[in-house]
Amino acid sequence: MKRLLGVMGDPIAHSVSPAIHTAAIEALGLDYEYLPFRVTPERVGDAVRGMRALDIRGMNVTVPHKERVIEFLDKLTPRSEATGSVNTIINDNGVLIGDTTDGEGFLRDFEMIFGPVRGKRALLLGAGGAARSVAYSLAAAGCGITIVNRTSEKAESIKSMLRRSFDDIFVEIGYNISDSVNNSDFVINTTSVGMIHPEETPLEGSYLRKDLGVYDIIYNPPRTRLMREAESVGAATANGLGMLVNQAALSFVSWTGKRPPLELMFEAASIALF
């Protein structure tokens, strides 16, 4: 009989993660199978108990339930409990263990496009829930951050977290644009800005230089206003459907213990989304 796997969230009908998920476990020959389930807020703590009694295997956890679900939880990876944020559930025996691999994800395909990060520093755009994993996984790297938010109370939160799990990391907010920039190495769009307004950037084209990498989370549409400008200049660009399948393929080998291919999942992604 197969064994489960699924991701919940609310809206769920968009999700790519089954078309990701199900390329690999079908080149594998593995006895899974993924499925979207649709989980209003008020019943989450329902969606999770019931993976115990389906002895389902796993579960990716998408918007709005990255934290919500923590309460319901057994344990958390050091990784979800310094962010406050689980995007992969493990079922080990009927012990739930939330975890997060949106950064990992995040910096194996930054790190694959840009190069090693260790000593550089990144300017983060935006301080909200993906923005806490990627300035986690940058800083564990080595990578000193800047963070740049509308308001400073949740870079404020970011800094701190960032100061509770990394003693010699360089973190700080920055308030001048300008100086943001210019001493920065990368510049990575961490919020929704050009997303359902493509003619939208979180930052003005006449801040961008030549050497600067610039990586916008945002996969669809596959180039945003902020990496169109910046590829004007000569600036290295890349979006975010390197992250979600990184992060999915993380997630993939936890359930399984499998090494997924990357290729095939990157195809079924774009498939799906294109």
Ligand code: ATR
Contents of the next structure:
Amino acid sequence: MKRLLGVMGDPIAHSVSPAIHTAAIEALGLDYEYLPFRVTPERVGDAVRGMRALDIRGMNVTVPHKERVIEFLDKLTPRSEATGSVNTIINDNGVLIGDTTDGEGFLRDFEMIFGPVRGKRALLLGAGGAARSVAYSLAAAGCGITIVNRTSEKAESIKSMLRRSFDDIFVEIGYNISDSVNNSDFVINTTSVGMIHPEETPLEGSYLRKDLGVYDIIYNPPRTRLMREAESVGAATANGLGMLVNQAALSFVSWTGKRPPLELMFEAASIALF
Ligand code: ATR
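Following the display of the form predicted on its own, present the structure of the form predicted in complex with the named molecule.
Complete assembly follows, chain above in first position.
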């Protein structure tokens, strides 16, 4: 009998997760089916409890429920506990475990492109939910972090979370953007600036330099203004498609115990998106 997997969010129609996971399920010939579920905020509890009743093996959780689902789960992994975010639920014989693979998915893609982050410094633009997960995984891997955000309380909150989670890390709030960029090896955009309005950028191009690695977690559009301006000074860039695929792959392993084919997942994501 087929086992069920899915993703819950609101809206969900444009999620590319079903395409990514279905490509992996088919390539490996597994007896699973992955479905999108539109779940409105007031139904999150019902939906999560329904996983036990319907024996749904796993669920991805996306906007706007990543924090809200937590109260309905039995256990959290340390990284979910620390970041206060769940993107993956694993149903272990009725015990629902919350995990987040966003940060680790980011880190795997990032290190594949830019090399090991241990001992390096990253400038994180933004301090929302995605930034929390990215910051946690960077810090866990030994990367120093400078956070710059429009709302400084949210940057402070990430800084405190990192200090609680890790003994020996460098983390600061950046108040002078020029110094913050100059002291960094990488710039990572976790804000939504440049997504809806492609003419906008979270960082003025004049701050960019050739030896920076610039990662934008936005994947649509695939080349943001930040990336274009970074490329024009000779800097290496990457968009967030690899993070999307890698977070999916990590969830997939948790549910099925099988390593999925990343290349095929990339292809499926690209086809679904563009
Ligand atoms: P996500 O889950 O994708 O991280 P989020 O939690 O809403 O989404 O966070 C969005 C991030 O983009 C925040 O850091 C937000 O800044 P604030 O904390 O000040 O709200 C940032 N952001 C969104 N629009 C922005 C804008 N126009 N200028 C600067 N920062 C912006």
